[in-house]
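As structure tokens, one chain now follows by itself in the form predicted alone.
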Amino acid sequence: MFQCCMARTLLDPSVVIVDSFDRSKLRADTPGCDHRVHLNNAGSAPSPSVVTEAIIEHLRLEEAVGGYEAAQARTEQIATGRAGVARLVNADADDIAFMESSTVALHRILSTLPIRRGDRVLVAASEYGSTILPLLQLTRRLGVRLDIIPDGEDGSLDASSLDRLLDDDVRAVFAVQCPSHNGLVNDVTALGRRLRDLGSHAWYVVDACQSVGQVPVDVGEIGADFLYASGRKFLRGPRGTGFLYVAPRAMAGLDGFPTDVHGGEWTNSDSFQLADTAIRFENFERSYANFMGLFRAVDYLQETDQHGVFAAIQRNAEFLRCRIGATPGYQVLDRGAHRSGIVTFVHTRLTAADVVGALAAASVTASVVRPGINPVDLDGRSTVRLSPHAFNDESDLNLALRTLSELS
């Protein structure tokens, strides 16, 4: 299941890795590094101080002039922020909608898609529970049939399985790029390409909640109709932020239901006009302060050299996999030919809660992944998840590894 493909690069002392960014600056910019080793960036990463400052600055403006007036004063900054988020995923600014979370984005998509009784929906086997749950609700409410896209031999999404799964009754296809409960990176680009090659009209929805901020995401290459992400994870923005990409095909054919006075205009007694951009999917009421923080987090990543950050996250994760996998008593569960910055494992004797508790006592933040996230993949057991970022250095990783070794 698990192969330590980067073992020589990471463990051979003769190999010197030079980062394309200043890790000491990342750590200095992140106050959370002063008192804890944060290895739960797949949950919610500690923000750089400039992100917090951007939020506070806007709150002070609201305090001085009022919330509506403060938002009006930020009109140009919001437009610039929308362009920055679009740049992050290689999209046009008009195709980006700001969301309060990735879950809000998913719910807006589900309420918009014309899914009818008897339709089929395909979903990745490694999908997140919060995606599966509303789809299961649709099976009860509308008699929608939910079919799983199987994994290939390496444990990742098998795009070729669409050849036998696709039919005219498939209304939508859902796929997660980086599952939150293992280190897998699904090839969502291959899946999108296969959908196009087969001439499918199904709506293609990609969950990039864990991938934006740690792997390259290009909506043009992926070919999704919708792609959504969270701001609080590897992107290091504040909680209560996220975004939704809406492709031109979806913009032309769907209405962003339900819209409000931000995304549409009531023109007379029985007619209305929708915004001609992805704004039709947004809510009028939201925290503008939080989105000032999101914009600053996006700028911070791009100023730091995002591809260098991506590479550092991968190296840190693979370093942990190799060492944990070689420690007696532990089993690394990650699979796939390509792996993310998420490392999952179990102890043969101790519970996941025991392991995470011991790490917490050593000032290392980790998380327990509960079976309900994906009971099929997790086979009814809880696992330990470590998710390092680029600001984590060797001393951070070694403290976690020493603690795990002492437990073993």
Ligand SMILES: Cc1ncc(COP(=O)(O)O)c(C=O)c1O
Second form
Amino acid sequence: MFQCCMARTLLDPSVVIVDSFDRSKLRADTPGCDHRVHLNNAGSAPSPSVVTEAIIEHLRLEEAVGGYEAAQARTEQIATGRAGVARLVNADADDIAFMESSTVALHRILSTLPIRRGDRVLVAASEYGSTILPLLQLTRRLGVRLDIIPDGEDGSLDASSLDRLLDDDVRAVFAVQCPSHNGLVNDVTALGRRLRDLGSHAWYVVDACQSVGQVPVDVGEIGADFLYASGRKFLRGPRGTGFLYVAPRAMAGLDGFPTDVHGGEWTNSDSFQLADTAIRFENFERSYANFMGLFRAVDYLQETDQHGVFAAIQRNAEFLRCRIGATPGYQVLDRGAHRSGIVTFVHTRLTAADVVGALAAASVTASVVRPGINPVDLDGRSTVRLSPHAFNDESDLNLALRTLSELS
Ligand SMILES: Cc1ncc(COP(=O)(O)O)c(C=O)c1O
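Target state, the form predicted in complex with the named molecule; input state, the form predicted alone:
Full complex below, order starting with the chain above.
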């Protein structure tokens, strides 16, 4: 174990990382720690074994009694699971819809929002590619105008630029809290506050895909109308899971289009009723086994010292940033006053794929961020991304750093 002391400056090589967080249980619970150093938790984190067991247990039940019957038998656990997810972001259980991914949540939001020809939509400069693509499609289909909310001097979202950008024609505002291609944390709370202070009626949509599980997220504080996240990232749940928070204002004014027989009821030839909770945004069909895994992952985080986990992720990332920044041949690209568990950098001579390949050969899992994730921010370059979790220890980080310094 090592002790903690946060970096004084981003690239200060003299920083000593001092950390009293006890990660031994996290490591013992994570078979994925045994043979590899997993530093791609922003891609998909290895689950604790209790998550895998919860999935298998549900699959066994389906095998024994049938899928619908198994789901029926789990009615209570599903309600408890929904409440657990809600607690994670300080929401009511009725405001949570289960989603298969962040992108599925975004698509349901986009099909629901009354975005019309001539409307304007604002997006954070560090937005994720899959958010921008359908918005660009709307510019072509409906002549919607897409305006970027510029970053401030520190490179993160500048809420004050709303004063200039906001008008009655702005229908929706999209902001990512932790971008996946850069280690910054955008102040989505300041943006939400500014929207309210300026009396805007625009729908406020927050992408918390990378933030849930690594920073505290409070939907009330943020003031989001919608907020979504994926289960497989810092939350350490299985792939194919996620959730959507729908605020009471959105529930009152929007119908969750298109709904199915799970989220609504066809009552007569031309009439129907919608569920009066966020369930109206959900799909009928989903992998119940995977959601049993997600519920277990949420419980696991909440049974652990949650804030200790958040702090350990940040310290691990800051440690990597400092050391990589001090290593000749590397340039750290992270910006912003407040940084996340994502570390991005380039090698001055080697491609990102070469660097990630060398790390893989040393049993360190890293990832390449393609320019298409955000070509403006990335300026057409691929970058290397390391995203440690709290279960990564000093020897994990040092193995990655040794491999990188051999390349430099
Ligand atoms: C910031 C961000 N938003 C959205 C997404 C899309 O998430 P999903 O692949 O679960 O739909 C990702 C995926 O990596 C992401 O990093």
